[in-house]
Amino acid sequence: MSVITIERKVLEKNDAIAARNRQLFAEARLFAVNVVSSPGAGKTSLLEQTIHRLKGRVRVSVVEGDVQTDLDAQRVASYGAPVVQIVTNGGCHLEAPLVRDALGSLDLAQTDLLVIENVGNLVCPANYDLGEAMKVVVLSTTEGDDKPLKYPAMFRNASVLVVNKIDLLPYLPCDIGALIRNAHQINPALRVFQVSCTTGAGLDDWCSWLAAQVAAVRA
């Protein structure tokens, strides 16, 4: 019982700070998303393509979370977006206090869309609210079609599923229809985008949807 009590206290403290983060985002009239996935699913590639395609329309800022190195932050920065790196030094997820501290290095008044790229992990990030408007889970076709059933908490807590690397479907034993059915079995309200960051397929729909969310918040 002591373990449960400690975990509850940790989450309560996190949620209180997440609420303050959310208030900051509301005051700045920005749309914040928490992007989660397994390692290698393509979160950073999706972010690069998103920044590129929204340039001139939506001002994007990024909080980049990684266990080690700032390699992904360097990639994102090369596209011209303000980015703050959080290195967790082995931690398997971002927490609201880490995001709060990172926000001090960003100009939220000059941000329309804040993307928090979480540590590559489909377990721990499911339980931690960072103050985002919604979680976006990225799943690549190379991971197979049963991932939603294996990690139900993440898909239950997400609002959007982006299926990446659809250009590889002809070469993989992945049934895209089964993947989406499995995801909707866990969360019937999940919005699904099918994209390829290599060919560009589906990215216009994804970016148009993001731009619409930003416009709704700013209105």
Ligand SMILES: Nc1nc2c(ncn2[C@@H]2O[C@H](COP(=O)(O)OP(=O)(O)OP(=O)(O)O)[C@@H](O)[C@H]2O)c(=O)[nH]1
The other form holds:
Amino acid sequence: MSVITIERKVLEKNDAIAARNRQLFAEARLFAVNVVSSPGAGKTSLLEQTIHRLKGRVRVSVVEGDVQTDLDAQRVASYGAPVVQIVTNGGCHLEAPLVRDALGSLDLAQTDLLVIENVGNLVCPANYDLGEAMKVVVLSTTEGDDKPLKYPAMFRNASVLVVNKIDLLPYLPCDIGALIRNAHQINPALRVFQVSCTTGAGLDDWCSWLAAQVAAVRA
Amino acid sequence: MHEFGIAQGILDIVRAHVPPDQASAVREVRLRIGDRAGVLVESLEFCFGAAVAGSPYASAVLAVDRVSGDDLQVVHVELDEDAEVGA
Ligand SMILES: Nc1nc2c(ncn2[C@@H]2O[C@H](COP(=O)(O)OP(=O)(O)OP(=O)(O)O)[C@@H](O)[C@H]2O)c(=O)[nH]1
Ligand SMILES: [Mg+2]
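Previous: the form predicted on its own; requested now: the form predicted together with this ligand:
And the full complex, kicking off with our chain again.
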């Protein structure tokens, strides 16, 4: 037997293209976030509310990732933001080359905030860098307060946790204190926002914080 | 579940390091996989088998060193020299 030593990361191609995406974002001086969650936690709802609230202050462009359909892209477009759809045809997460190809359809020079809505999946997107400044994980109260412990990779790799659907708390056994404690047990540095995209609660805090991140990148 | 894409990525790396005339001599492809890499080893082995089937690398099998952390690396390949020539 002879041995050929290799020592290479399997995802190095993805990571190299993610680094190039990150470079493009830096040149355009935009703030890019990769929004991840399980299906239906409210990524698109949060995006709609964010575009609406930041209108006239922050120019938002969107990359939508979906397994099938462009329904989310249509929803976002109706809020007036430039949007490009990636259909993964069964793929469970976005990868950096898909995002790079999608960027060609957006005017990055006219963008302050780029939101990449990942495929609804609390597992696979955790390990794929797309070039974003940070991952934002959305967790809704209906999913249960134990989810950060059960899907730790996503919470470990995210910088921000948005707890959505807090309007439903009175009807659920979800203990939001425990939810946040569990999230901080996995990742003590997580910044947490508690919001309801239905009532609007907490969204001003979230949008102010986002606007501040954008301002910091453009300063 | 994205093990097929990862299996394909592993095969691409092996291709880049093993000359084509030695493809059929590849026996073991050793990986280092962390417990946080988000990879199901059994599923990856199955997908890798499917990826190499019918290719010059059909005799390659995965060997996995499980570690902690998020590593996902190809460590080395082992070749059977007796099989190299004209195989
Ligand atoms: N009660 C309540 N419902 C909400 C809230 N936010 C979103 N929803 C509802 O939750 C459902 C899913 O919301 P989406 O925004 O489509 O979720 P998503 O994460 O984009 O879903 P996928 O892209 O399919 O993974 C919709 O019916 C929303 O109306 C909220 O704050 N409170
Ligand atoms: Mg959506």
